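Just one chain follows, in the form predicted alone, and it is written as structure tokens.
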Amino acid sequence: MKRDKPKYKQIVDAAVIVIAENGYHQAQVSKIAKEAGVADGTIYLYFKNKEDILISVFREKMGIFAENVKEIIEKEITATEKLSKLIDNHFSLLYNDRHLAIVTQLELRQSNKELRSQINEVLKEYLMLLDSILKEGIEQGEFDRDIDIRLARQMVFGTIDETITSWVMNDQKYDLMKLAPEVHRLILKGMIG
């Protein structure tokens, strides 16, 4: 398998620089063999296009979002904590890899509808994990028995990303780990029956 091969990783971390520094449309797939320490042509041997790329990008990273939230799900901790710690790990991720997170709050909104299809059955896996955070916590008499899973996903996942896009667009400017606590907290209160 493609994924496997060691080169593959390489073009992909090259690609999240190429894009988040020069924007998705202006990222050459030329750019991104140069900066992965590749030949042109070995990007084809991975991927058909620059389409690809991006989707791979996605696939790749968020696999590492999911593995994660996997990881916390499993821990004997109640649904409170693990949404804490969900939303900790996704501004981490994302704070740790500042041009990865120029490339999923600016740069994959902007692709075309095929394309963002594509990135949003990627992001079904992810928003699954969340929903299982969200049904344990009602299980466990934690949050509102009445709560709408599919509306508390949106909150939970649309505060996330609109506070995460905000700091992009603000240059990164402040300690976006700072707002985590913050974030958890105003969403809990919305979640407390």
Contents of the next structure:
Number of protein chains: 4
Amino acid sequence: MKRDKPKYKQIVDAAVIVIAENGYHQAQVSKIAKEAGVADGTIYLYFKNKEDILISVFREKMGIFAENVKEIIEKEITATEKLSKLIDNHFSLLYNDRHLAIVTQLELRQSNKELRSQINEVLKEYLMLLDSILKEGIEQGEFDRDIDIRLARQMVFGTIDETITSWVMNDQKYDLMKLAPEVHRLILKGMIG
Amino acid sequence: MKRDKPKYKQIVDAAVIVIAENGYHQAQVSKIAKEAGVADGTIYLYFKNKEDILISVFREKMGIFAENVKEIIEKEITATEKLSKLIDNHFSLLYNDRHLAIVTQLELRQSNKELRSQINEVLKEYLMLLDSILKEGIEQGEFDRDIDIRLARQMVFGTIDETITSWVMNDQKYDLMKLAPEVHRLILKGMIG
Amino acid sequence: MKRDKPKYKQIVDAAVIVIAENGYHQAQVSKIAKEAGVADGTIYLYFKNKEDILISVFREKMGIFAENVKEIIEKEITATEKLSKLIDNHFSLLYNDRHLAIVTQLELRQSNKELRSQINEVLKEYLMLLDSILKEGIEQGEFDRDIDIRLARQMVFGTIDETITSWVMNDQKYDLMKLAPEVHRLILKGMIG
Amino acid sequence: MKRDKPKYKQIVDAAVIVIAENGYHQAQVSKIAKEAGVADGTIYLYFKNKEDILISVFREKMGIFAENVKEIIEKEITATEKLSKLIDNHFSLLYNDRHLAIVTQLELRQSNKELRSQINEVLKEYLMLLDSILKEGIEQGEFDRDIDIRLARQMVFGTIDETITSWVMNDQKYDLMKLAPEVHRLILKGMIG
DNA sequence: CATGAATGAGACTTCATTCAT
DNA sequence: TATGAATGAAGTCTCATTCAT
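Form predicted alone done, so how does the form predicted in complex with the DNA look?
All chains and molecules follow, beginning with the one already shown.
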């Protein structure tokens, strides 16, 4: 499996750095190859084309988000606590990889419809895990039984996403982690409190 | 003022249509010119460059959002009602201009950092109006006095944005307007209800 | 019609020169543009792609062959004389345009199947005119009534083609025109004489 | 001698198949290696470069044509009969190896000037054998003493070649062998008959 | 002898912008 | 003002060949 070879990871990691530092449209294959320390042609031994590099970046990195959330779900804690941990995890992973944060929140969104629809496929798994937490919370009586799961999911994800994007666009100059509890509180109790 | 001449609006409207129908990356200046019924060169009598067209699209169209919200704010109603009307207005404007919805939610996000930062400048006005509603709600005791305005704004905008984006990505096939009250309720009372 | 504009012909003529002097595989679009005295991009205002230039070269130039043969056919002379004039014309046109001779006999044959099948479409018209002369000769009793038209056409065209190709591959160093009468005689009376 | 080792023949035969099935421009070294059941690098133990494979294909295969003609020439039969047998042999060898027919008549002609001039070197031996038959025919009084040997050879070869190429381009769907006698007759007696 | 992963040069095409009319 | 023909820079990907094992 190509995905297990060291060069595959080398190239994916190089792509994150190059995109973060140069922007999506200035991330030429030759730059990624140079950053990864391989020849241009070597890229094409591991990836079908440039788009394939980008979707792989997303798949590899977002995969970690989903894996962590799976572990969270299996814990014996309340849905409220699971939601809190999901938010913490989401914030934490991007807080600790500044390059990745720039790539996911800003740069990869410049990609074309084709690529974004593939990215959405990857996101879907994550959103379904989020849904399962919401369902559990409703069943356990923690959350309002009348909420529309789809809308609630969009509120949760939309709020997280907007919060991180703002943080990135403000050059990551404040402490994102400190916002997590309040985000959690807002989502659960709303603005009325 | 060039902005008042008929061809200016013609070109802005043409840009919305061309981008919505062809996608951001397939919206060549020549296509916009053709749709507007002018020569390619004429575009440059009204706009500095292509980016200037796109930022103008956003400015002209989002201006309507802000104008409406200004009127809402001046009404003698509670902050809660104002927030509800803001959401209705946001949903309604995009619900009634399918092309514009595609352009703002999907296509314009593919633009580069430069353009998006200009777009954010335009958004800022809108977000400040939203902030003023939140402040008013807190001062009037309608909203929890301890909420972080910035975070609350990100929740409100993030939730609205994610909801509309999902609607667009699902080919606008369900009735967006019907979701507004529940979005409002979720934002205010959270998931606990 | 683009085909009537002066730049169209400029580019076609430039292509013939560049291909003849550099060979098919070294005839880059940029070289053709330079030879034609236009920018690279200008090529694409007149031709869909590189292949379209090459097929146009063939169409424009072979068109002259066919036109001349049409005139010959309309003359009130015997089929034998028409055949003789066809050979003369074929030899003469390539004899007087050395570059074109290299292009049709050597370089354009290196093109891919796709291009060659388009070239064959162009050739077909020419071969059908040749067929009509053969038919006339048979009907008038000049040629053997038992000959297979397709085979006879292949002999005529094959002999002409091979003769010119040999001349080109020998660097056009002998007088091609002098061979025409003997080619005609061989075709008509065969080797037995 | 490398040429005698089994892998040498394996690779040459693989090249014929790969070129016939994929076309000249899609006949990558790696495909030939795969078809031959060896590693890419192994090719270079037997051939100097890719061109060397192709010229070897031609040399090995056309060698059979020449060998057969040599045997024909040594027979105690008339030049007319020898010519007839040469045509039969030429047709037969390609009729019985459809892949080879495609390769010699269509694909190898797409090669560059360099390769084709090497191919012509190989052809020369064959053409000289043809010449010797023609000379013999003239000396024996079977053929017209006034024919130009070079032109006659070009007629013979051009006619054979054009006939086979047409057959290949028509997807080999009629019986090539049946055409041989008429080709022979046309060459000898011409169209007047 | 044999392997096959790695190399890296090279060209077609698009499209925002200009400027002579 | 308006036109639209012309410009020219810039990047992805292929594939013959090498060389360490």
